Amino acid sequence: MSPKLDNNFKVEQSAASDDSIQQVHARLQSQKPEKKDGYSLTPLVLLGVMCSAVFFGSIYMAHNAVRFDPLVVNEHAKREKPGAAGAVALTRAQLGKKIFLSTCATCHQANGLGVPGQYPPLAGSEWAQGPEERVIRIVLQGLNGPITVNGTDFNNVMAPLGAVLKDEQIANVLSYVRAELGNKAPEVQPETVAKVRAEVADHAGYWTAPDLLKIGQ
């Protein structure tokens, strides 16, 4: 075969190949499913299923979850009357635990042992278990200067909390300090705190140990 004929044959073969490729592509295109107009409902269905799961799951958790401990979650939990239907009787000491841990434990430590040389202990303290009028004054208006606790001398400042804590909160936290941490003293009532608050309204500045020792003698 001459070179000229050979070249013509190659051109025809190439053209045939291109036609075959185009036919194959045309068949593949015709086999693809036509895209329908509009949006698919699948995402909406999945969203509905997830929302339903969250909703019913929340209901299940509300009815079956373990109850939160009111001593940790809410220091404002109400004291129920003994014998009330479904009531959980909480003492003032129990209600005051959270206040103590969030407000007092920074200096006096969670175990009430204080910090040697800096902050006096409340555990076994004669001050904590002494006349309630003294400790109420300390919480309301603070304490400054030397003080002897459990035979050890301290000289530091306790900030006043009267503007921060309400009467019932002070009664609760002092009841906790006086009844727990190894102490055994009666709980404090909000009415007593309110009475002392009114009595010391004209007192300016911090209390000192000598002034406090005159109270309750």
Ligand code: HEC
The other form holds:
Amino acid sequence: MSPKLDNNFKVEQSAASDDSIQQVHARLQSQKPEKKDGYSLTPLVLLGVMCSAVFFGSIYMAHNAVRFDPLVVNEHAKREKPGAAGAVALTRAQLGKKIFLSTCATCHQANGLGVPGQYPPLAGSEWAQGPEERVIRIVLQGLNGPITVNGTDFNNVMAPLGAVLKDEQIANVLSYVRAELGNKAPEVQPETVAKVRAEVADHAGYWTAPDLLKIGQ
Ligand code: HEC
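Got the form predicted alone; could you also share the form predicted together with heme C?
Up next: the whole complex, starting with the chain shown before.
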């Protein structure tokens, strides 16, 4: 706040003499509040309070913060051997979800309900949850011709994916399909996929529903 000067002390710049300036300064000086000696405790106390808030706050957060586990959020995470220190093992179904969404959901839809008249549902499907030898064959070498799924007839073609997906990927995606989408069937292991892949090496062409029904009874 600038101190108010009464008219007598107004200094016209042009008319300012050394004397008049000194007079004004003297007047202003006398209006300033007197300085108190010594320290005021208030800022020091406030500083102390803030420092301890930061200090104890940090300790509190260090103890209670939720840590993001890189294995949970890292989509490239590998399945760790059980018991590996600090590892959060993802199930095959969890690992297979991404493959399902990028590879199968285009046709069978993300919710697994398919498209009426075109793509049969995987949700509730007796084929998806049936013998693993059949469903592995479908993914490896494709499927062609009439098939009944959940009581509805389809007659379409599913292209083979055996050249696109590795054994482990097929095991994971089928484990997802069989455990999620409202389904309830056991996991598929990569060794089983490898075994079936070897068995079907000399089988030419797509599978048909009647051929599949002869397998894995
Ligand atoms: C390009 C479209 C397409 C893609 C991609 C696709 N499918 Fe299919 N799938 C079909 C069609 C069409 C049929 C039915 C074929 C027929 O009518 O003979 C089918 C049938 C099936 C069946 C047997 C019937 C049923 O609904 O249960 C299973 C199981 C299956 N697919 C699983 C998968 C899985 C797992 C993937 C991903 C790895 C996949 N499909 C990717 C189109 C597709």
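Positions refer to the first chain, counted from 1. Quick caveat, the model's predicted, so the values are computed rather than measured. The term rigid core refers to the maximal set of C-alpha atoms that superpose within 1.5 Å between the two forms.
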Check: Just checking, between these two forms and with the core aligned, does S52 shift 2 Å or more at the CA?
Finding: yes
